[in-house]
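Take a look at this one chain, the form predicted alone, written out in structure tokens.
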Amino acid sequence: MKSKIVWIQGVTCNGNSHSFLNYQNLDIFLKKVEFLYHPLLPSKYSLKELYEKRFDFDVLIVEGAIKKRYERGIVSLYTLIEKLSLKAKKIIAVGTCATFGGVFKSYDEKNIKGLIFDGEEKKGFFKELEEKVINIPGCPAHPEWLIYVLNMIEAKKKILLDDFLRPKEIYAYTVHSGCIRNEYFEWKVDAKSFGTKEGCLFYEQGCQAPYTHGSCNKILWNEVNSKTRVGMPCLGCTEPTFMKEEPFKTKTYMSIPANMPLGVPKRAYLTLTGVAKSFKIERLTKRLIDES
């Protein structure tokens, strides 16, 4: 028998369903599944008929911000998630507006927020639905992570989750994990600009790679690339502090990070840095591929 999913939108800019219908391989996926509701693609029931019907589904999909008083089809969208929620046997939350409240947060800091989070604090409109709940955060989330969850539900096997409810598997890993740039951060060389292959995006660009944890570099969007490979300091999207005011800088004290990088003690980190910029490696200051 196919899952049921119901896949519903608060206060959001669409960007997960794109994402979702980004998956190379949707065609087979969705042999799978039933979408009794999503916003994009051809569903058994309205958003009316959902509220008004009676009927048992395997997973309620979240995306987008909540807001009390957001109107969806004939009710609040409040009342919409309160009354699905009790149906489903399991709720995603995708993407980093419906997990910990993200940009949309910051127009309505005291009315937004997420399901279970709020930023970093448990105090979501539904903290009570914790026990059903896995969050998928991410601006967007890559499709991958949310079909990984979806066939662990189907298969009715345990998701071991970190204190975010993100599912451990995706982001044990900091998005540094795999970064091809590394060999330059260990070397504590600089990319002096934004698109070049060469050089850390951390010290001079403001990169949340060391501190943010997805598999962004192990899992390629598109099966290709990520932000990293192209020379895009990655944002910190899948944390709840993110969007940072300043997500292009980092914030140093006398040239070293105010917060050192994940598990990284600070004397072990400025030892390894004095002894790296001793160093030149001749091979990390040329171009990687001569133009000329």
The other form holds:
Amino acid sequence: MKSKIVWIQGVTCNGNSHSFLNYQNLDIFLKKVEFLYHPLLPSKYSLKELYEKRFDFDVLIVEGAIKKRYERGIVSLYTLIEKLSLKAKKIIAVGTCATFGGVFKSYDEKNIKGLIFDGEEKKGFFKELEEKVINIPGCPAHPEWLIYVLNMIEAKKKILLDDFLRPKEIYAYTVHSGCIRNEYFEWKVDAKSFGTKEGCLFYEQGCQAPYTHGSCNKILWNEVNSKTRVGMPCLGCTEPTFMKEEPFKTKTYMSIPANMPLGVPKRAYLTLTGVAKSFKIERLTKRLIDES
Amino acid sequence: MRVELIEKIEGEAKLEYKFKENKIDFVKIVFPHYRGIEEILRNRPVWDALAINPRVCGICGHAHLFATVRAIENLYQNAGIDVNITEKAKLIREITLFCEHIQNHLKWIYLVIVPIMKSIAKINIDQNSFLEIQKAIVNINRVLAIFSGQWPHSSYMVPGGVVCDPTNLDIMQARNFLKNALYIVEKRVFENMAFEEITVSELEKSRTDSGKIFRFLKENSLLSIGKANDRYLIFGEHSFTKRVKIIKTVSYPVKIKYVKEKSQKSGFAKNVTYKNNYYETGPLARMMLLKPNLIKQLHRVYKDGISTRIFARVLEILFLLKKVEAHLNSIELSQKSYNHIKTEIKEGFGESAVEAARGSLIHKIWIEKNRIKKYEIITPTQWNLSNGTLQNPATAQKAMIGLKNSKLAELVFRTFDVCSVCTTH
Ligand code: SF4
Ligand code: SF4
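In place of the form predicted alone, output the structure of the form predicted together with the partner chain.
In what comes next, the whole complex appears, and the chain from above leads the way.
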């Protein structure tokens, strides 16, 4: 029997729904599941029926932040989630808004939150549901991350989670690992400007990948690329601190980046930087592809 | 009054109908949500808008990014700072924008239009056709991601150019993904990709989904329903558009300063007018400028009824696929991707317009003490789905008035490719 899913939206831009439609094996996946409701795909029920009808289903997916008085169909979003969460065996918060509050939280700090978390704190509107919830933050979440979680649930396999209820198989990495600029990072060679293949974006352009949990450089976006590969700094969108001010600049204290790569003490980092910079690696100061 | 909730239009809207003698006498369009992007931007450093604004909308984030970049560039220009964008960066920006349009239009046909047609009468397009089209969407978004890193939500355009530095290998991959998409679209949507040459009789005979849609409209006498004001607007300037209004078939120049936004009592969307008149923006407006055969023929007979509106969007898919191909072929990789702009500017104003899939998108930015003092966004859906009065109905309202039932009205409403998310940014 196909597993049944209900996908509803809170305060959102629909980015996660559209990201999901990028999944390359959607046709195969849809043979295994049935959407009783999806914000874009044809589905069995209307929003009204979703609230009025009695039915059983397996997974509730929530996209978007939670705001108590936010209309969804004929009831408020809060009431709708309240009802659906009783029946759902598992709940997935997809995207950073549903997980931590996300970008829209800053419009109304007090009243916009994630399901379980409110920023970094476990003070979301539905924190009593913690046992059932798996978070897949990201702005948006990669379709493969979501499909992985759904597959694991379907196969009744245990998903190991970190403190923010994020699956470790996806979020134990940092976005930095797998970036094709890693050599430049190791030897502390900065990107001179935007629009080049050469150099690391950590020192000047604000790349947050070394302290952002996620696998953007392992499971590539649209199967072909990532922000950092293309030359754009990681915005740290899988973290509760998203969206930081001045994402295109690296915040520094006395010219040392304010945020260290995950788990690296400042002093060790400085020593390493000193050593790395004492090497002058010709190859890394030149253009990757030149005419000579 | 009868109220209907319209779903799966990038969020929801409510249509409040008034009937008179079994016909729709008036419809009010209400958008119930609000997310406060303009407020979120307030007091932020200027470049923050580049990261925040793609989040206005999950389906046209690139258009919002493009509009943001142009607004900031315009701000610099107004302050006397030189902004030099290379031809290469311009082409790349357009490629990603056009790809976003293409994938949007494909989703619109199969997820927005075909389902409502099915609920009205029999149409011979099966459930699984979207899954085939989805492969084309995946490929188009790959083309996008090769340059922008990811879709949705990338911020790869920055004032002065783009952050990427593509290679010949990237261009080759992009071409291959595009070919895959072309192949599917040709098989499913239209077998003749020569967008300039397609005629009504060819459309009528076509075995593809376009032909099926045309015959559906014809057999159900729907070809000419949904006429609006026959007035169009284009603000975004791209390689194939210019700033014009078109009244019937004649174009005139326009200026952003005559655009007015006004709050409404019910709902969160604001009304938009140009010199106090309502206009239609989007693929139909753009095709009225380009005047391909098919649109000329349809417009002559059905004016701006739903058939002209629907096939303008379908045709734009073909046109843009060709355009992306041509752009990919003409990129000079040796040019720079990005020119640094001196950014010391404390106060000022900048504005921009970009063509989003659904029509003209306008961004305005005011800065003071190096921070955003005010940011204003006017989205395409606001043009098409404003609320006028009984005497002076706005575009979509005009198109729905006089219809016999709300199902038909919903079909007409959906031909405008409503985006509730954008409208209520
Ligand atoms: S650009 Fe970012 S992700 Fe890539 S190596 Fe540098 S810090 Fe790491
Ligand atoms: S690279 Fe960074 S900002 Fe981009 S999607 Fe991954 S975690 Fe988010």
